[in-house]
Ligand code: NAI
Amino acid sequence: MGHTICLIPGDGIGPNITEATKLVLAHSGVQIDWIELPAGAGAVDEYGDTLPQKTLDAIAEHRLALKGPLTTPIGGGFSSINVRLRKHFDLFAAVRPIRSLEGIKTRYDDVDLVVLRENTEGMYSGLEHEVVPGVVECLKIITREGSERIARFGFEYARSRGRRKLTVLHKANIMKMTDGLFIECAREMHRKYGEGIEYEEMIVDAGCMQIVRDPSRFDIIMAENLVGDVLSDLCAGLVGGLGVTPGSNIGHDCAIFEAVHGSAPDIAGKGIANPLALIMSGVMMLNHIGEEQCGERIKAAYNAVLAEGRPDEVTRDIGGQAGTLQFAEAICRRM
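With the form predicted alone in mind, please provide coordinates for the chain only.
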């Protein structure tokens, strides 16, 4: 059975890595009709918006997308397109698997955890305003509904993936009402949906220390939006960085899978970027739509390429000399 999937190539290296990912997915045997859509800085000249209505309409119709990296200006400019997408389609769960890969040497071995982040609320949702000149305020919104649904998702995810423990990292010792509500809801959902799943809570600063001391003590880490975003990148560093970790944004009836790294404009168009993170996100997408066999075929293939580590088959960031397309072709050969 074929699938119609929206594709946002993104900015910078996005077009290069999305083409490589399409090649790998096609070679796995899955039948995909891609609908390529504009978004990002490059869409402004033609559409007058970083997130054109035609893109929103297509995702609303098909409820599934794969997205390359999008540029977000620092300290000014247009608002985050990623945040707009998450809020528009109510993609309340960000799922970031973090796994050690053979052939990518780090300080840690056998890391295997998932960072689960509430994706639509909290301080990171971008509700800011100027109170008076020289005074700005950022609002942290935590709701019972939002907290309950991410916690319920977390326990259901743990059970469906055979995970054994869920740890909530929070700052409820200081933010007693907002983070306090978040952990209160997590406790309630554990009682209702967490049978067989160990549950613990940890203040986030102490939790970060424990992560870098011994990441093996964690299985699923759940947090509110801003804390979850920071933890996602911290944990990616355990296994080699954002270039080797996938990501997804899940709602009740819509999902967007993405490369979580930046658009790297300094190497855009040079054909040397590592497409692995987006390929891995593509595997997550295949699992989501019931194409697990094709996903496993890709996963086994890129594991083999990384384990062998031939310089002509892996990209520069992981010790090789291959370009974006050459890396994708090496994965295809293993399939």
Given for the second form:
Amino acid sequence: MGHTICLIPGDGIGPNITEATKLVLAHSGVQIDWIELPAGAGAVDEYGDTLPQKTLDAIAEHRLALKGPLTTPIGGGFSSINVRLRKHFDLFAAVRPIRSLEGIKTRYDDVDLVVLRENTEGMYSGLEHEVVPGVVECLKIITREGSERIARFGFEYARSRGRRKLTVLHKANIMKMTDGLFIECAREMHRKYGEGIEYEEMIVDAGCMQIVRDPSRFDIIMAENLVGDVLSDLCAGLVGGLGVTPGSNIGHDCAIFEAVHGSAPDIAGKGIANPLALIMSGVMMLNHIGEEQCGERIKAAYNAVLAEGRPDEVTRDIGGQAGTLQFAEAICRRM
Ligand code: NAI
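Rather than the form predicted alone that you just supplied, could I have the structure of the form predicted in complex with the named molecule?
After this comes the whole thing, all chains and molecules, with the earlier chain placed first.
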């Protein structure tokens, strides 16, 4: 049976890596009808909005999307389309697996953890205003409902994946009310849904030191939105960088899969971006829709390419010379 899935190519390297990802997914044998949708700065001219209604309607209908990165201007301009999408579809859990890969040399060879980020609340919501000239304020809103559902998701995810431990990274020593509520809810959900799963809390600054010293002591790392955002890129650096770190945004009845990285303006248009993080996000999507066999085929193929590590088959960020499509074609050849 075929699947109808929304596709947002996105900005910068987005169109290039989504093309590569479509190629690899098609080779795996899965039948997908893609609905290509506009979003990003490029959508404004034609639709008058960075996130056109047409895109929202299609995702609302099909409840599933694969998304390229979207640029957010710094210090002004339009607000984040990513934040709008996550809030609009209530995609409260960002799941970002971080795994060592054969063939990609880093300081660590035994990393296997998941960053679980609350995706809809906290300072990352960008609720800011000017109090008086020269004084600006950012609101950090944390709710019991939002904190309970991410923690419950975390323990249920841990059980379904056979994971043994969940560590919350927080700053509740300083933000006693907001992060305090977050960990209070995590403790409560551990009591209710965490049977057999070890629970641990760490203040985020010391936690970061522990992550870079010995990532193997972590299993699931859960955090509120902004901390989870920062930790995702930190952890990506443990296993070879942003080019190899996939992700998903999960809600109760909708999911959008995307790489952790952004639109990479420094390499956009050069055809050299690593498509693997989006391809891996595509594998997560296939697992989500019950197409595990096709997902396994892709996984075996990219692992074979990485293990061989031929310079003409992998991209520059992981030590090769290949372009985006060459890497994707190498993966297709192994299937
Ligand atoms: P970035 O992730 O785009 O790039 C950081 C560095 O990693 C750059 O040197 C880039 O070349 C490299 N990189 C990223 N992805 C790569 C890939 N697939 N292959 C090879 N190298 C790769 O982060 P940056 O520069 O901070 O943000 C650029 C834009 O992307 C901003 O507008 C930001 O708001 C947006 N962004 C969007 C995200 C999303 O759509 N989910 C996530 C993160 C950032």
